[in-house]
Partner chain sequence: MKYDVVIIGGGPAGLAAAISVKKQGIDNILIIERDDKLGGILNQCIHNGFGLHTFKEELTGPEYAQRYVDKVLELDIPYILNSMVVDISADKKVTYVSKQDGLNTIEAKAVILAMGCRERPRGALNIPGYRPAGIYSAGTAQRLMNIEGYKVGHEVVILGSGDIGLIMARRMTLEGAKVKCVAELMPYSGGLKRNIVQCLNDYNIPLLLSHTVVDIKGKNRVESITLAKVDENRKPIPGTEKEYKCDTLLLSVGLLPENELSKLADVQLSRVTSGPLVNDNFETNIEGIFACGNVLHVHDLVDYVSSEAELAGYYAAKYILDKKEHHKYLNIDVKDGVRYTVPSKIDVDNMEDRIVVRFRVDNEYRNKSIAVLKNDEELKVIKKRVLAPGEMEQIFLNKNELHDAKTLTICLKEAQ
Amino acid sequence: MEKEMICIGCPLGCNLIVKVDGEEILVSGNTCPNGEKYAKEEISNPARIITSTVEVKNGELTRVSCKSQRAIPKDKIFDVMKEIRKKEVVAPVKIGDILIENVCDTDINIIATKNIKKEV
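Isolated structure of the chain on its own, the form predicted alone:
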């Protein structure tokens, strides 16, 4: 199998050609080691950082931005988003607070990325 992709490992955005032959993954077109690493991970275990919002009760704002602490396997993204949509937190919320621990048994936490003060 041969696949073309654009690397997102650094700002250069190299055009990569990835050849998969059994267990062997050969990458060409990258100008730095990040390209090879990105392509191999994308082929063998694709994952993404999730960003979203969670509902806040009694806060100055009604939602708080959040993200996964690490990349979530792509096959778990829809399940993780369902959990995020169900979650409600109570103000105050601080940047870095864990909003959902071990989301969908991934050993990855969903954390707040904004401070939300309690409603006055």
The other form holds:
Amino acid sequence: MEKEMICIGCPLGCNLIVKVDGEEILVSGNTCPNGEKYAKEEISNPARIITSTVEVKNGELTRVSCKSQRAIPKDKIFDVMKEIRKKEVVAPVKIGDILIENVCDTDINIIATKNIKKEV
Amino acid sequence: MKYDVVIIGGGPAGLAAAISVKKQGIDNILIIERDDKLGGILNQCIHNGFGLHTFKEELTGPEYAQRYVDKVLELDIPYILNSMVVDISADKKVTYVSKQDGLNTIEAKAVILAMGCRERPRGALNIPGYRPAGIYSAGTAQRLMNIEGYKVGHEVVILGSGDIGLIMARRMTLEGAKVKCVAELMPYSGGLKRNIVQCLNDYNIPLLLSHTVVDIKGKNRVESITLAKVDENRKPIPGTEKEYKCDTLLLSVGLLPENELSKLADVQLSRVTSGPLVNDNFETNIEGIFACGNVLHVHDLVDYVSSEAELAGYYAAKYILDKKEHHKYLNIDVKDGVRYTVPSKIDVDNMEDRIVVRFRVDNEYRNKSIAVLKNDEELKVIKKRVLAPGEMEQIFLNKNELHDAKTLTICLKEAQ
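Show the same protein again, this time as the form predicted together with the partner chain rather than the form predicted alone.
Next comes the full complex, and the chain you just saw is listed first.
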């Protein structure tokens, strides 16, 4: 398998070519070691931190911003978004509060990134 | 009321500046914020990637803001919310309007301008076509979506590849909208590389460089957008038009420092950045009025806003504690690809041992050098493999290098 990608390590944005041959991952086009590391991770375990908002009841605002505590595997991102959209929490909410535990069996929690006080 | 330092704006710049002033031992401070919360625009920037330089970890916007808000509370720094400054005079009288105080004028020994920037609107672009609902600046859409919880649109075209537009392309895709493409007038993107990759490429959203909107259709709500390719003079090429069915157009076409108040105080502005011209103490031409953050020049990283504001706060405090007069300045001239510098002039006799000079270039360049010329001779040359208008550059200048400088120029040259 061969894949092209752009390194995001620095503004240079090297065009990388990654060849996967069994266990071996060969990276070319990179101009520094960071490029190779980035490409290998992107090929073997592409994952992203997901950020969104969750509905809040009785809060000063109606949405609380949230993020996945760790990077979510790319192929599960839209499943995770579905769960986030279904979720509803009650104020008060504090930064770091777990909003969804072990989302989509990823062993990753969705946590709040904003403090939401109770509506007065 | 009389204050030592009044800070206009409670966003990332204002908060960091206030904390820095307080740390110098000045207590009689006031932050004036027009919104009902501190934290500014970070409150709606729910994506992550903030704070890598400041905190060595990746935070979301609200989390980054909260760290500074917590510090302001911990240090007991006074602030007022829902208060809109309507006038600043050159003798540092600040007038604001609020429900509690009505129209109120306060006096300050020093003022720190930290009002941030605003988005360039459709009206500034001369886009032809109808004026239906469904056309938003990217930041407005971001607020509607992330704070108010609206979906904003189902089928979207984005004009402009600024970072907010890229971030919104991903955000709307995650919420189930179809983002058809991002069109960029210039032959290069105005956004950060990592945002192109993680917001567009990840979701197969095409980036059309050298393209612009030539028509908007729909009477009540947007029904379609017509894009066309542009030539090297940024004029649409006839015959290249393509119509995209959509209900929403987002504009991410640049940010403008918000300096109406600065003008009222006779603060001199740069024609390039639209922000105040400042010396190496972040002081404007009006003694005791300082500027930092996006009101000074638009940044790509909030981390740099914070560190710049911290310095502005430090110098504002120093101004009050030991008034130093600036008599002669060394101007920093720019040419050959460098658009401007902040600061634009240095008081060499009174400068710190080492200062940072930030600037932007006017085009995409590969394998160039940034050259600092002193009295027209090379003082230092820094090789750069890539330079882009979307990425702010910085160099350091040392006091001991500059004592005999008559002129100082920063420019680009061919790399050796």
